[in-house]
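Given as structure tokens, the chain that follows is alone and in the form predicted on its own.
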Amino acid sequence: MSAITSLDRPNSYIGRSVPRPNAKRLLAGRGRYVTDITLPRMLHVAYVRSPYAHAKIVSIDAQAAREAPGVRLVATGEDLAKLCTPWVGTMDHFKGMKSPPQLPLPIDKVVWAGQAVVAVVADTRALAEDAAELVYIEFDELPAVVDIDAARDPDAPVISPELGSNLCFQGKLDTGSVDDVFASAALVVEEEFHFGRHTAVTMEPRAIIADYDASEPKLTVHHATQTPYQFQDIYSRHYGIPESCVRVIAPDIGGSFGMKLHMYHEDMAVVGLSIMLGRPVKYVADRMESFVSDIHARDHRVRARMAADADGNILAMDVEDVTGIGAFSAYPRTSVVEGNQVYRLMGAPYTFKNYRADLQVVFQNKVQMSQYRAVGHPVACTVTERLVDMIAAKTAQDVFAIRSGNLIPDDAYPCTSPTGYKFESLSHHACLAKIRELMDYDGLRAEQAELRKQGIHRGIGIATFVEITNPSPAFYGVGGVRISSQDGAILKITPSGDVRCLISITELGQGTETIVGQIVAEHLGVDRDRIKVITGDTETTPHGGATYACRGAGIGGETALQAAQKLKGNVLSVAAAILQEDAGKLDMQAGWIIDKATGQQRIELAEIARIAYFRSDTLPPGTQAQLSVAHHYAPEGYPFAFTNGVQACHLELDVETGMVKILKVWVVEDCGRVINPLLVDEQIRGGVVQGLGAAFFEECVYGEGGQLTNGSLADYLVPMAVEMPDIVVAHVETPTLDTQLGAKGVGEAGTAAASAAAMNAINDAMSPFGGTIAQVPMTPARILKALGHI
């Protein structure tokens, strides 16, 4: 970590590893999460859940529960449907997409095991759970549709008969001539890949308190979410409450990773229950509930092939992706975005032009699958990079050489991918060269050869990636979804000369408040310690997209920068009036107004504030000090700011047991301007760990009847610190020219290629034995099967 020294220019914060100002508070146990909040007259809800994956609700007998001690309300789907309008998780630009309407609680049937059916509200959670056990629901079980092939069978039961089939969406991309290219290619490699479901397992599970006050009327929701403005809009529209009367507060968040930006049935029900009771109602998902009600991620089967000439030059890709999303498409972002990004990111780093892909998104009797950290990226990256390694093997080329010969040259940008993505400027060759040196690739290969003679089998895997960040309105706006691509900031000089920044991007523990403070401090010319950043409250901060899709630094940071410039202009205007000086000859530095040419301090910012707030009568006539500004910024130019990089994985495989020891991971990435190296590196390391979790450990396993069979932390494996390797991170910086700041996103870079590098490393380690694997997680049993041992 590089600390600020006296040698640095005053207020030079961008590019510095400034520690998070909230870190000490959180480490001291002073974090305030929704779980910590207790409101006067607050009640608690417990849900009665379906034991079946697919069943009709014949009857509900809740009389005994209503008479139980402390119970204030027992509500069914019919009760809540009287208050809440249904929602449908589709987007207009996914032509032909369909999904059934959803309500807080079901009325006539259940569609996954674990779906909440009846809400029991009581004085305490324990009383609510006791009463919930007294609710008797008679179900008529129906055949469950679990497997993605069974879901597409014309004779399969249709989960939502009004839709006509279990197909949610089908998309096709075709540049043409793909069959001709494959027919004439010197070599073709192909594989069938399987990506298991996994889930976020955040330290803090989903939590919400809804507090409806009928006297105003006003709805206040304390919500563990990364997107408070989105939920303000949803609660307003679906419960018919004016938007100005809905306040959503997102306090400290114990992890989100995309999981906490979707609309959940239990959360929507909590709002309705509060309206019905006129009292605050709290719901916190316990760990068992989280496994069966949080969104799951991935769940893809991809059949793909790649054509190349005799020298290993890639000519074309042909892809079929089938993905299962549960019984509904998630709302409001949809579950199709996952598959859409899979088939549009395939082959993104490479030069070939011929591409064809078929995407089928199907309904199943499982909990919803939708957007999670690095949406679709690991799937596209793993398929592409494994096929590239297979071409390398066929042509007897080194894995670096095959990539160097096929990656888009760094000086060939801007360019457009075969799937239509427009790349401003990427740097794969620079990243590839840097990671080779960083990891001592040649040394590792020599060591690998020596160790194989001793019966020790190590593998080296390389994977390049492209990441989608800084989404413009082309992401959700064009689909008719009310998710903002812009952000807003209000910047104020306080009477003491401090600075308050109220901004729409949110703090999830990733360092939003830190980087925003750095940007404002540098561009306003004040010390970072004098800036307070406030996030996560729709009542006090301006409307904006908040935090998703790696947009916080790139869009929120640019918003803060432009707001700081605007406020600085206002401050200098007032200073010029006081000093009887040309504002253009003044600047701000270290909390002072200085002479721009000489650096001489002229008047302190605190004195400007004192005069403006308390002695405006001493200002020249006509001077109205504007020491607060509100500013909004929406991305223009490229629809997305794509980032890129390379990951490498080094591991050791026990070929007798299938156990894997991950030895080291290297990441060289290019997120444009690096605002805070410390936070960027830790974002990447955290992302890599999540990616390795999917690669080796995590999987939601379902039985044939649609039951989740490992829905607890006793059965579901998450990576632990002892299993994680050292992760070395380095950077190449190619700032986007669409903004002054030049920053792109970085939050998903670590996850995007971790599985791909790991899979290539495992296959490299197994290569002496002729075994291959194309399924994640790569469990010991699957590895032993690939080796032919079982």
The other form holds:
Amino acid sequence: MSAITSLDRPNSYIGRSVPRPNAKRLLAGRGRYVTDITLPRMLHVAYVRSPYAHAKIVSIDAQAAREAPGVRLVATGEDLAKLCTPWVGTMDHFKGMKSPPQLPLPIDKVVWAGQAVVAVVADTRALAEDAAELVYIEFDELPAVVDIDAARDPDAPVISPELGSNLCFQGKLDTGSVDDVFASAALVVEEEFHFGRHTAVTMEPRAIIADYDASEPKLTVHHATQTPYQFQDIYSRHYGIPESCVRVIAPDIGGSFGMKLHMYHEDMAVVGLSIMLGRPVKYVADRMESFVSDIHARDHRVRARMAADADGNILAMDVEDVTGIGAFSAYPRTSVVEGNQVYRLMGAPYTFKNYRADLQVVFQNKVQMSQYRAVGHPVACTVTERLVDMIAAKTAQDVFAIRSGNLIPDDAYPCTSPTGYKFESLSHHACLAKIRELMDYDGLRAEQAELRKQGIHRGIGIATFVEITNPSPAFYGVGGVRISSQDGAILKITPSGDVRCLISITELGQGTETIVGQIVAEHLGVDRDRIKVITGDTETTPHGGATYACRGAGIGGETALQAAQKLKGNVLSVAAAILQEDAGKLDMQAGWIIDKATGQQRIELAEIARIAYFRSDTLPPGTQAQLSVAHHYAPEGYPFAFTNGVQACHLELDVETGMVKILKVWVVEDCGRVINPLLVDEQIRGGVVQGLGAAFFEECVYGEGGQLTNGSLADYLVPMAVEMPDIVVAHVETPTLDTQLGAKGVGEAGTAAASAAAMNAINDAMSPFGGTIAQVPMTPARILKALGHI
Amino acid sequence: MSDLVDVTLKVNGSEVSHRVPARTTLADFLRQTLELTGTHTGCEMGVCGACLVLLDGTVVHSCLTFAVQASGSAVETVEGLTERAVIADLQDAFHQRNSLQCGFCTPGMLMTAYSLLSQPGVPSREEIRDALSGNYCRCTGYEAIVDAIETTARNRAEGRDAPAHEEVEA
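Alternate state requested, the form predicted in complex with its partner chain (shown: the form predicted on its own):
Next comes the full complex, this chain leading.
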């Protein structure tokens, strides 16, 4: 054993690699996902979907379906519109943003291929699907708007004529003198980048059971979502049910990655169907439905250029991003957030001050595009880091040297990016130095040179990144969207001296319940195995933002910490009364009230609880023991807790076939205080693999008519174990001073820079041949094209 | 289409007999008829591996097998392997190494691992990764799963049980 560290104090859990208590249940096959839940008298819905990307609905004949065995209801858009008010996915601070109103099911027209049109509810899903085949919908096909340039053509059909054009939003950022800087710069690099649409592919598809009981009235929704409070609000407002009568329960969730926090038409319809039937109605998307109805992400074309002086010092960036988001903006978070983060994160790690960007967010006849893990980050990071490598090549500098010369110095904080982001404290140089050593960069370069002589072409790519975490109310709140940036926790001591923590951040498998348990154990002074953390039920937990934007540890964790301190104060005040002692001289440790100075045990927490709950008559008069506390915390300081890091990708390219073997990935990441290294590292690895999926495999491929041509798991490629490398993770810790806990976020860091490092590595491997690539996914065919072979 | 058939088979050691629609898949039969929801369906086309079960000792996709095809056979699910405690060390290794996040793919992973570890010898990491390539995981990045299977294989080869302590090295 090494010397005793701060982790060896009793109840010092923060920073420890402890496994997740709740994982044992999942390992035993005892998980309880929405997919698994059956309620008494539950019915199942299947949807009839549009085969066209854009068409008028002329008529619907559902008579045969209504008469089919087991069918209880066939509902159309008109039926549901009588119950549900429309929603519009806009946000106030995106000036000029527009989007058409949406309903659970369409009435007049369909706007993407796969859009649900008619709901068929039956005793089983199979019977519902049988009957759905009997529904006859007459469509009048309209020209589909698919391509982002075609969509902006003045002669293009306008998907929502009432909006006047297919432009959802246009944003501009300009620090002023960009043209002058480019005109006088010693060198300029430029490139056109393409980022394919891809999608989350959660292993558990979307799943929801709505159960409306008119007698109370009461709506209970079992919903595979990250954000139950947001949906409680939405169901309440759009169906006119008092908020206190709406309960949303998010049990075990089979993957989410941002995909399960958006409003989906089928899900909203399920609530209405349950209201119409007075019975529970279940909808589980099958995998084919997931591909045509889950949000897609990315889909950007970026033209960008970067100016530098003769020594490679970056002077300016000029960016034009066009992104296609489907036929309307997603609700309630909007589909502009990704583009907004793309054009604001460009160049974020670097010192240059001159920046100009134009963002155009375009409607098209495809399924909605919105936030998915690392919203916008991979796009901004890939563009920036590729251009930096191009400057390095032009100035004959090493990829580490160019970054050392241009990254914001670690002692230059706080500072503000040219796009307005305020950075509290980042550690680019420390991370860069660490990864260089971790990966043995010099050794890899020497090996690369040696192998090239043998016709083996390896590539090394580096990408630094900045990640947005822990959004404050300055984002959704100020934007007029009812999504909370605060979290709440209720902490209770049971009569036996156990602790229950009900908290608003949700467990998605990332380990929320574990880290909250660690934080409460440490700051209350009890053993971790006596703490039960409860999440995911709006009926029992306080209202909060839940889990998105890497906010669980930073905001939820701080909430738990402050709640624990508050409860500890209450316990010590009761203990002081019992012990006839000054509360300030007492502390808690391992479930005991101790003498703060000597550590001597005075009285057990369980004994305090016993007296408080059963023998309050023995307490001094006026002593009212408060062994439950409710506490809320919202971030106050910086609008976001930015994190940073660097990734490196090492791969081998077969220049004859275009096939790539990813040899290894390294990540050095600074998420502030690391609460549980085991969980943090595994989140980073998972994020890297999703990023590598986007880099090499994943793309939603559409035909000219707006049909998704690879919408199954046999056709859409996700990374498999054999294709993925081992991933080495290390940390630099720069705790945020905005909180006592000091944690920032980490869930998206892996995804943020993986494709950027991979693209730089492929271009590095191709460098002897003069070819370059600026499109993801980097498929073998695209690589061979870049090499000039096809 | 809704013709009923009698299905009699042994599931996790117990004889079960039900009359179900002929088109009922083994996955739906296990999950809906028997309420054995540890077996999951992720793609329903035999790609993702979440639905893997043992059919007469062989790993099969229960989403691609009709229940009636399993009539007369013995099926074992993650619940059965758990009750028999034959994967307790593997489950412990998964837990210690945090080889799962959302857990939806995990029963299928355990099936593949159980089958792989039934072969003689200690598989290499490459062989483990190859064996797992019919099992999709979107959360972990796979490395921890490979680690846990490798650890279990080594421990079994050395005649040791998986470590029982709670804390692991970062």
